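There is one chain below, alone, in structure tokens, taken in the form predicted on its own.
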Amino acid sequence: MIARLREKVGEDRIPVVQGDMSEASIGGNFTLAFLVFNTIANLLTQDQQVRCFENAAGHLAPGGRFVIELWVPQLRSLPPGHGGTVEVSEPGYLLVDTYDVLRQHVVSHHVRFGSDLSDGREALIGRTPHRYIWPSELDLMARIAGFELESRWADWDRSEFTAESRSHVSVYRLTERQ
């Protein structure tokens, strides 16, 4: 990804630090930090996720915003006694999520098959582990790091966030230095 960025914008135009989002430091007093497309769920423990908030707070000026886009776990669609759901079923692609509700882990199984595979394989399977976070838990993590919830929407169009929303965009404002 860094190489692709360098191809597009050059070597020195955008500073890049490669590292763990819960620990990497780039210095500065920024007004905005953001994690989009479920990024925080790639941290597989609650402690790592809290450290991510604390790290963001350490990079923001007082009053700075931390914006997180995240999916809402769809556990209501999980049939009793079953550990997984089919999230997407379309020609050439299946997405199956399997849940460990005690650890708040979900593994997304991406199965590609059919004519889309040009290398002769019958199927290609990829798996991505995540730790899901309820919005209320995210708010607590934010408070621990010195943030307060400023706003929450269901999407980037600022649709109202409801109990039926499948995702959210949450904006946190840094209230104090940690």
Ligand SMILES: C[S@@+](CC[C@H](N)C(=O)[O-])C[C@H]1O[C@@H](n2cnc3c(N)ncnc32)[C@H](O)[C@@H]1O
The other form holds:
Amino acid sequence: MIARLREKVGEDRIPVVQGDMSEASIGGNFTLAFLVFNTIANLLTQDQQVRCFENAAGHLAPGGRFVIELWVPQLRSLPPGHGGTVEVSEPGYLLVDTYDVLRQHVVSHHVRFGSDLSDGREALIGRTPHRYIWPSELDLMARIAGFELESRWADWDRSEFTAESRSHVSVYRLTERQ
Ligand SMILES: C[S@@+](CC[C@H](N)C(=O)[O-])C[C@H]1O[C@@H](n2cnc3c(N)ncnc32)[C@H](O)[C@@H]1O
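Could you switch over to the form predicted in complex with the ligand, since the one displayed so far is the form predicted on its own?
Below is the entire complex, every chain and molecule, led by the chain shown above.
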């Protein structure tokens, strides 16, 4: 991703620090930090996720915003006794999520198959592990780090977040006390 960025703009315009999002530091006093496309769930423990909030807080001036885009765990679609759900089933692609509800983990298995595969293989599989987070738990992590929830939307178009929303865009504001 950094290489792709460098094809577009130079280091002088957008400097990059590569590191663990729960620990890496580039100094403070920013007005905005963001983690989009479910990225916070790539941290696999609650401790790491809280540290990530604290790290974001450490980079912001009072009143600064931390914006998170995250899916809502779909545990209602997990039948009792079953360890997984088929999230997408379409020609050439299957997405299967398997759950460990005790550890609050979900692994997404992306399976690509069919004639689109160039090198004669029958299927390609990629797996991504996540620790899923309920919106309420996310809000509590934010409070621990000194944020308050300013707004929550179902999407970037500011559509209303409801009980049926599959994901959310949440805006946290660092309280002046920090
Ligand atoms: C779902 S992708 C989102 C990528 C990008 N933000 C976007 O919107 O396209 C999550 C990214 O987080 C990276 N990642 C996983 N664990 C990380 C960590 N501890 N610190 C920083 N990045 C991490 C992964 O390598 C992956 O590129």
